[in-house]
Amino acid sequence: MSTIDAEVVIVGGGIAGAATAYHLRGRKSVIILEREETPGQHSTGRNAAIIREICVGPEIAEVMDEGAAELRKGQLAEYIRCGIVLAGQGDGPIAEHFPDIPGNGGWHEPGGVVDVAGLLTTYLQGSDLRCGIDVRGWQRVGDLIEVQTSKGTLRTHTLVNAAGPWAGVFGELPLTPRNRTIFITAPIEGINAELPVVWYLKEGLYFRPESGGLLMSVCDQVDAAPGDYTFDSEVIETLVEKLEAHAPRLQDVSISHYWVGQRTFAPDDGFVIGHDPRKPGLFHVAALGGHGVTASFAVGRIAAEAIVRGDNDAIAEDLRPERLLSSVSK
């Protein structure tokens, strides 16, 4: 029998790959390959850290519920249970929770914010993480997969596609990265860390406390190439317009800095988890669509159990990659 370097090689050291490795610990030998010098530099490190399982599609609802419940225990990483006001989704005054913000909304007490860097560290602890390595290709040789990298070839039984924005290209799946801009304001008088997240779901706007000011987004979604974080200056105009309409108290805030992150989607907005029926040995953990942090614990558990089992039988049909393959060559 040919020798292997690890039973599982995971491409991508972000939240999806790290959570999968976490649940495989003690069950399979794992190597994680990360192209950057430190993990979590792309989708994982460019998100808003808000934990919510409400108002999501039915295909991912159970996964989100499980993931959020685990994070709220505060054992994987620090969790701030600040609550979320869903503007327009209830009759309670928003100002009861966030001063001087007009309108009504529904109160979701369990919602909050997690320490994403701490969560990623927990998932990766004890893993064989190899950074600064590009994966240049792979092929099946007999009963193994040979992975060609910038630092040599690795042999494995299972290759996991957890490549974030690059997952569609790497796994030959119809996945689309979409850019979203996050703004951070300068400190604002009266803003403290105990205030909740305020989210206008229909209007596309949210904000929450961050470093004495606010973290804000207009929920922009712009199709982009993997790793293309081009900033669209028109988003600032949209932010001003939405604040003027919904939170006039905040319309004159000063923007300290911003970043553009990418969220990767399948055509039906569902997650993609499972063995690829076209390519024996390839497993996908992809298209988490901006829900990666919240869902990570459950996604990693589902992925790890399927990898250990060697089939997709325990994965819900609306999460499996098979549903997408009619649109790509087999």
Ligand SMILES: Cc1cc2nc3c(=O)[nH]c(=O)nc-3n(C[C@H](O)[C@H](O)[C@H](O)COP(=O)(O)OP(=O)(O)OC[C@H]3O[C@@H](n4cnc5c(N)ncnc54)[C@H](O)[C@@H]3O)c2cc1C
Given for the second form:
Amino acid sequence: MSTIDAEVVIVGGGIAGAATAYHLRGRKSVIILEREETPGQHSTGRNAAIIREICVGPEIAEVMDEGAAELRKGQLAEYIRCGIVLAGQGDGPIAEHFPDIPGNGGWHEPGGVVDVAGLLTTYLQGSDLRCGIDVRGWQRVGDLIEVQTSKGTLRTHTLVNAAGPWAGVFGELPLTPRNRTIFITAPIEGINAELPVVWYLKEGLYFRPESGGLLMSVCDQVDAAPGDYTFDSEVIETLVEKLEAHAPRLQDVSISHYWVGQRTFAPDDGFVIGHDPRKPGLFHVAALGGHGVTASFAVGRIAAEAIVRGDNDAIAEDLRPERLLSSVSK
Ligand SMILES: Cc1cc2nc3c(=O)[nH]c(=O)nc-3n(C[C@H](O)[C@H](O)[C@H](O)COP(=O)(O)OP(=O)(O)OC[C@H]3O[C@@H](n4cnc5c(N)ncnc54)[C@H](O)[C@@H]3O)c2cc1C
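Please move on to the form predicted together with the named molecule, as the form predicted on its own is already shown.
Okay, now the whole complex, with that chain kicking things off.
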């Protein structure tokens, strides 16, 4: 009789793989394989940690609502409910919330920031996470899947593609990683963790308190190969221009460091969650774009339930991989 190493093998120890494993606990045996020596080195370790369900497309709205509500309870990881000002989207003076910033905006009181590293740790607690293992391929053998890795072969019933920026290549899906830069400033007088996120949706700029200074982004997005974090120095000029135009008080702050991260998108910007109709045994939890932290709890729940059921019937059509595979009968 064939033996398996685990009922489910998850490729990727980012927030997608971790949240899926969290919801599978006690229901399926799971091994998570992560190429890096520690989990959360890619998109999950390079984001802005902002939790908000506003300003998202209808295809992911419900998932975002559920995910944000769960994180706000503060039980999975520390949540700072600092609010979000949507600059230009309302009549209240921004300065009522964030001193010396001109203009008006709308106020989203429940918005805030989560401790992403803490959240990842909670999701991974008690899981069989194996780091430093690169998944190089897989094949179906009878009713099992053989997973080839840099450290040998594993056998499973379900292989989960939670490979983040690599999910398109790994799962043969039309996904695009896009680079975005995050800047962290040196400490600034008068900035504390209670101040809100200020987000200029149309103009493409946001900032929020971080370590006594600010975390900032100009919402740059450039298509890139998975793992290619090349820094585009023009983004600094764009940052200076946007601060000058919208938040002149901040235009002279000094940048202490920056990083580039990848947000991975499907062509319709929706998440991709579900069994692959082309490849029995392969399951995707991918394309979480710029929302993967907020949505993680709900994404993991949906994925785990579908893995346990063995079909995509309980997954909204807008999320299923079928929609991207027009040549495959649904
Ligand atoms: C700049 C930026 C800002 C963002 N801001 C926010 C925000 O404010 N709020 C929010 O909710 N979301 C935000 N996001 C989005 C969020 O970070 C992502 O949606 C989420 O982290 C994606 O998680 P993931 O697990 O799919 O990918 P990842 O975290 O990249 O995990 C994938 C893992 O798979 C591993 N892997 C890949 N291929 C293999 C292989 N063959 N073998 C073994 N391991 C493999 C990788 O090493 C990686 O660790 C932001 C993202 C970026 C880049």
